[in-house]
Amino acid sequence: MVIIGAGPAGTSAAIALREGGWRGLIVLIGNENMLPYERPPVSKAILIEETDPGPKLLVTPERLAELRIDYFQGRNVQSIDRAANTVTLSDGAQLAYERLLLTTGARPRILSIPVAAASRMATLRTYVDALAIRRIISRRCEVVIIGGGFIGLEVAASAVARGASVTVLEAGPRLLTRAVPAPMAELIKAKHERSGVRIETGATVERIDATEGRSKVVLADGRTCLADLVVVGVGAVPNVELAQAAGLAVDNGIVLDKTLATSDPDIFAAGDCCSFPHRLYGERIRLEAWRNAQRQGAAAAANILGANRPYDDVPWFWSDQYDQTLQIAGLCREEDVRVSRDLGANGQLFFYLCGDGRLVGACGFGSLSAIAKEIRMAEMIIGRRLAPTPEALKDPALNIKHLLV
């Protein structure tokens, strides 16, 4: 078994293969020069804590040895030969596989505008990226973040916590356009503005110049923003080039069937790099979320070993914004009926019902103790394809757990 990519999907798959009874060789290939680690702290704890906490490992060297997983770190795969069932590494070495799992993840989308070579720019995806940003953001440092999505807002919160002055520039009409409904986005925006972040929506960046050791962000309307650091957070691009070169089907990620197999039955995929059909929504989706990657990796491993089970976990995502949490279960789509539940000082919930009355999405923003349990119950309702009434969902006095009966 060969696994390309050592993030949460690849690492969980390697462990699941061994624990699932595979006795043969397992090779896990990662392109970073460190052990597999958690991604969420990259935009949070690593940027905020006074001393560098170091990466939070997904697996220790001792555990890898115990499971007899061969970990090739700092290695890239050059090509896949599907006829010969081999992969070729960048140093020319070849590995044969019985089954191959692609967990190649995604990379930050880059700006398609003129950027001066001397400007100080950063994207955030890896632990090394986080350390580079951490070294710059400090008191009296001016940070401009291009993109009002999750990564941009998490970096904004972390930078403000370190005493930096932060401006977020979002080209769209509001924050988090593709991720949360407009009312929820307004709550999050208000929290950031109360914390001192300056937010500009409808702000199209035309170019980035360099001036006296700083970056000058030039907007389409002629306004400029000076920055000690510009962080670009305008989305992610799935890493499909290796799969595409091997002739696998690609459409908004590596195309999978319901068991996470690619168009080649010997090759599976999992995580941010792939799209798959989801029975709850009747459509093909691609998810960029830590829990999905971890669970999908384990599910792919089970199917490689013959389980043949459809992957239909309810999507779930979380993001820390200062002392509050945002959690999403399912898909919150504008075309579905929205029902709000006001938790007062503890936060706000929004539920989404599709045409046949089923709950298909829920999101909440507020204190962790109040939001987490509500979203967990909503996730279970979504998974069971239940259709609670709007009146029941709206009533904060009604325990959502009762709707599971």
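We call the rigid core whatever largest set of C-alpha positions still superposes within 1.5 Å between the two forms. Residues that one form lacks are left out of the comparison. Everything numeric in this text was worked out from a predicted model, so none of it was measured. Numbering follows the first chain given and starts at 1. What changes on going to the form predicted together with its partner chain:
Once the rigid core is aligned, the segment that moves between the two forms, defined as three or more consecutive common residues whose C-alpha shifts all reach 2 Å, runs 138-140 and is the only one.
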Second form
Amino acid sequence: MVIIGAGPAGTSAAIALREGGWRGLIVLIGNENMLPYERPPVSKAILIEETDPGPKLLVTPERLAELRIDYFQGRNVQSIDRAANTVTLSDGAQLAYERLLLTTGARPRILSIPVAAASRMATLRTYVDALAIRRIISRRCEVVIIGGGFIGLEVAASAVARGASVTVLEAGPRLLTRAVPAPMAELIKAKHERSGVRIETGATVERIDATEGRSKVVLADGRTCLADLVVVGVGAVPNVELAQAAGLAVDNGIVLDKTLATSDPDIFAAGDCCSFPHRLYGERIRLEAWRNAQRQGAAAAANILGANRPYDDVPWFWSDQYDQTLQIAGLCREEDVRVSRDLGANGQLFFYLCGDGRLVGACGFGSLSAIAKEIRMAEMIIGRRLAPTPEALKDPALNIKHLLV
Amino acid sequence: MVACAADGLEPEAALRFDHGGRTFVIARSPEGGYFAIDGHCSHEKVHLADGIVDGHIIECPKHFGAFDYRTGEARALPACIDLRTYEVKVEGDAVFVKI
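Mind giving me the form predicted together with its partner chain, seeing as the form predicted alone was just shown?
Every component of the complex follows; first up is the chain already shown.
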């Protein structure tokens, strides 16, 4: 068994395979020079804390040894030979596989604008990326963040907490366009502005110059902002090149069937790199989310072991912004009917009902204690394909738990 | 220590109880029994009282680690360390926890 990619999907798969009874070798290949670790703290605790808390490991070396998982760290895979069932690493080493799992993840999208070589730019995906950002924002400085998505906003919250002066430039008309409804994006924007972050929407960056050791961000309307650091958070692209070169089907991610097998029955995939059909949405989806990666990895492992179970977990996502938390269950799509529940000062919930009345999405922003239970219950309602009435969802006095029966 | 009123907690629900700089969660089972365990998840410092109670399981609201609140046993990753349990007694209409 060879697993390419040692993020949460690959690591949870390796563990689940051994625990589920895989008898042969399990080789887990990671391209970073460290043990598998959790990515969520990379944009949060690792940037904010006074002293670097260090990476939070997904698994200890002792546990890897106990499970007889061979972990190859800091190694890249060059190619997959599907006819010979082998994988070749970039240092020339060759590994034979009976089954192969691709958990290659995604990488930050890069800007397609002119960027001066001397300007100081960063993207954020790995622990090493976080350390580079951390070193700069730990003193008084100006940070410009390009992109008002989750990564950009989490970095903004962390940087302003460290004393940096922060500006977020979003090209779209509002923050978090793809992820949350407009009124919730407004609440999040207000929270950032109260905390001292400057947010500009409709701000298209034309180029980035370098001047006297600093970066000069030039907007399409001619305005400029100076920065000691420019962080680019404009989305992620799935790492599909290996799969593509091996002739596997790729369409916004490695194309999987509902059991997470690729177009080659010996090869499975999971996590940010894949797109899969989802029974609740009647379309292929690709998720970039911690919980999905972890669960999909384990589900792929079970199917490699012969379970033959469709993967149909309800998508779930969270983000921390200051002392507030945002959680999303299911998908919040513009085409569905939106119902809101106002929790007053504690936060706000939004529910999405599709054409046949089923709940298909829910999101909440507020204190963890105000929203977490509700979103979790909503997730269960979504998973059971129930159709609660808009009136019940709106009523803050009604415990969502009662809608489950 | 009096943790809560017996009728202050419905079945299959939980609440937070703080005492002496420590924090606990009082959970009530579907059968009506009361139980107490450490308040913070053993994976990260997230309070379990903000999570849901499903049968005899209480779940972390952030990372979905889960525990059997009757025994403190960790039942779902990423939680893998068991939590301490505390003795609970109901006297009259008050729930007492022995800390």
